[in-house]
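Just one chain is shown here, as structure tokens, and it is the form predicted on its own.
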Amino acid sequence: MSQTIVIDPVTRLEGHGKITIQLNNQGEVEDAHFHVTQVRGFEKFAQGRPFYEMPSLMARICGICPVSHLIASAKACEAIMSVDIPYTAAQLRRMLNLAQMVQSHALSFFYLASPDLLLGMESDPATRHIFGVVGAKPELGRAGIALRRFGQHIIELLGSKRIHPGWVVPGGVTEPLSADKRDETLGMIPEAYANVHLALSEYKKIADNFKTEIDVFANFPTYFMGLINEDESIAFTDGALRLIDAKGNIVDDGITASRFTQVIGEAVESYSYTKFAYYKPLGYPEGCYRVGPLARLNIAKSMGTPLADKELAEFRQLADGPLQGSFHYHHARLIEILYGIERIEQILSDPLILDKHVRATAGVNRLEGAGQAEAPRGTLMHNYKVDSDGKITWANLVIATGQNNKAMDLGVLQAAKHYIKDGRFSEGILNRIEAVVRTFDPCLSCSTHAFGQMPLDISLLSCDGQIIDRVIR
């Protein structure tokens, strides 16, 4: 007979999920998905609030990246307002971005995916988890603890607090650097680069049990996208997106916020609540895409720090071409670490960094804006219109999970066409089709945002599982 296994909840991500697999009469994989069950209005929070509120508010989306969500939503507020911001509110944001991208990447890859990779797929599920590790690998555990909190003080340093903070405003920031913060900053960032080396290393030397997972874990040809600045190395903040092809060709360049919606189109589906993003140019879903570090490695020809460059090298021996396997998302996610933290080293170094003009003002002076930003999970996007008194009227978030979501559903798939043979399955297999999704680290809170008419799917089932009525929109 056909079997339904279900995995619910997904374990070890930011937000509520599972994975439903279907069995043929032959106990063969026949169809599986990765649902997202929750469901979030922001953008209907929006409508009618002041456009100058929405960096704050859009913040509280997440605990994860709120300072992603702060820069995007203030780009598409200085659309509005027709304003460049000062020199250094620029550079004080891109340092804010990094900080928040290096404690996000340590979040994922030592809480969320390290007990997978240094505990092992079968290991005891009573232990597989930070506490484990630390147990395990003491000193691997508490460099994970230490980037986190590196990245986490930085922010607090620059927005008085770590979680949701209120520095990044329409125009620029609230108040400049003082020299104590970047000293005390300046200071932290030795241990910071011990930590991150550390890691690396421990990854490379087990990164070779994980053959087969690299070869069944979402490893299949797909576009890429990314910011890059004007000298193709690695953007967060700022730069134009690039598209690339599975072989790494140029499909779409200089894709700035204004142009986002006109190329990028989103589709829904009746098993999900996070919508899927595509290409439009090549249709829902041939023009599916990946985004995040390992498409943001792919894209950029360098990262524009000396020690990340060396390691972007040696990452891209690992294929002749773009690296096509999700597995990979760890190995890029220490990499960015380390190009963090160089960067933010060196605009710590920026003689102008301490300048006390950091906002620009005025008023609206357009109905509509957008803005981009890398989150640490990629690409994220913010489109807003006001009306003449700069009350929201419309909003729109195209968030990085939602990018990501055709290539995660596909990636369970394969995986558990891969492990599922005869009906039989253990609780090792069942944690590694979880473990595909964790390679993405996706911010489900942040994917669910309603847009249009949303997908609605009941069943009414007998006592014996039998449909007895269904209604689909």
Second form
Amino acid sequence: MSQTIVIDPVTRLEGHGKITIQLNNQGEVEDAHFHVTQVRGFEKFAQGRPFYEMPSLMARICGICPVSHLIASAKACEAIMSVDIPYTAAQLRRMLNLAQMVQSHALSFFYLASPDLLLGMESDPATRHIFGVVGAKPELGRAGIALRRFGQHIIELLGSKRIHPGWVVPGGVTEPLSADKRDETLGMIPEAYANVHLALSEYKKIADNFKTEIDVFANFPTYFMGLINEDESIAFTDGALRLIDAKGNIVDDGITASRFTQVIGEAVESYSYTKFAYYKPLGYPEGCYRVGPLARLNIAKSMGTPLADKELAEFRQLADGPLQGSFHYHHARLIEILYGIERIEQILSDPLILDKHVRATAGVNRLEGAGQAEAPRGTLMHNYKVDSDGKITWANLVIATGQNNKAMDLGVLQAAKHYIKDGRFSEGILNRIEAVVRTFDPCLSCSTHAFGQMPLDISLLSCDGQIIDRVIR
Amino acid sequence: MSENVEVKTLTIDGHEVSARRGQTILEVARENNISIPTLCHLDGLTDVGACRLCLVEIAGVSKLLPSCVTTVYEGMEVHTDSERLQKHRRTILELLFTERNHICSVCVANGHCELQSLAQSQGLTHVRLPYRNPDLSVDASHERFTLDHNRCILCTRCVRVCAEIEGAHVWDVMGRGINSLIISDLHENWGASSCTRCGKCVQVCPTGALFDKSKVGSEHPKYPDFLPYLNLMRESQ
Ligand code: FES
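Swap state to the form predicted together with the partner chain from the form predicted on its own:
What follows is the whole complex; the chain from before opens it.
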């Protein structure tokens, strides 16, 4: 008898999702999917609003990565205004984006993933959480909490609010940085270094225990996309996108925000509210790619900071060419945290960082604009069209999680096929399958910002797992 | 005080106070540090008694009366803070919130909004009535300012400041009851109207309905206190 296993909700993610696994008569995995089950509607309710409201409106999509939305949105608005923002404003925004990356990665690694990594995939689910980690490895638990606070605190210092700072506006930022705040931030840096070094060395000690997970957690060739600077170093706020294939060859380069929609398409599948992004010249699903920490580290020639570059060199040793296993996202995240701290320190040491000129002004000079940035979990693009008064007539957002969607889906299938044999599975096995999704650190709230004619597929399962009713819209 | 000014004595919330003839209850209360919540009233503009937030109870009068337009009389006994009044005030605020689309979290006036702070000070924790969610437009045609009907509470402060202080009378009210709408000139786009671009209406607007385009990102304090000074300066000339 065929059977459907449903993991709902998938835990330790940002948002709501579920996984279904379809078994055949022999108890083998036939198919598996990761579903995002929530609906939002931001692209709809942006319509009719003045474009200059977009950054603070769009930031509400997400409480984890509001800063990336603020930045991508402000950049799209600046394209509409046709302005270049002042140098210091650009530096401050870079710092804000990095601070958010550090806190979000700390959340992903320490709060969501480390219970699996440090306590074990099979450990008691009742204690498999951050408090369990603090209990078992107090030093590391504390380091994680401190790193998250480090990022949060910088966001709060700059934007005077931890979660939805209204500080980033079209044209720059509202307030310059004060010397006090700069010095306070610089004072937090040494501790942040110590914490990330501790995490890196601990991770390297345990990584070998996860050979199987590395092999079967979404480990397959795909394309990768991410932002790089002109010197081919990693970028989060500036630069243009590069797409490479699984061997590391450049497939497309210099993808600016305005070209993004020409080359990236979005497909819809009936089982998820999140769209599936793909590279148009290759079509769907062949043109699906991965974004986020692993993609960025596979693409960038260097990090551009000394300590992170050393770590990158070591990371590169793990494979010949781009790393394919999504388990490595965890490692990549730690290297990016280190990079973030180094860059924040560099930016704060810039003599112009306290400059008072931090905002450019202009009206509507173009009727369409797009902006892109790297969110912690991958590339984010906002695209708006406005009328001559600057009111939004159309908006489209392409979110990191949508770009990783296909890989997560296939990754769930790969892991399910490996672990589920003869229809037998345990809690630890289901946790491993969830953990595949966790490597990507998807943000489901972000990914389902859109609203409209989305397909809906509801399956009604009897207690023995048989589908007894099904509604498709 | 000149000879022919008549002095009235009355009580407000049990305090004996004295007032000049023709003063409103609100004026007298504020002179004596007794606070009465208001929304459509603004020092320096004529009162219209539109919002009813300043309602008070007067002994011997069965109706509740707006203190901003009710003048004092000898022996008057006023109560400003009974449970009945608090309930009415909260209901008025609830009705204001349900009438249009007030979404504080993404509003430019968040943290600087009179409607928002009144809701807090009056202890409004829930809105029990269904929201109307009307489909209202935004007029962004003006070079410097924006009018968002979604956040307008029809207090008409903008209408009065433009007519009485600026002397331009660009703003007025169109329609009736719940369909009323603030319009510029004869329902022209603001940008195409006879607006003098002085910005007084923006400063007196209690919510985020009128705002300065350069002040986005929930950082839009307003400074309506310029009005009494302006009047004072004009009178002294
Ligand atoms: S303040 Fe008196 S009615 Fe509005």
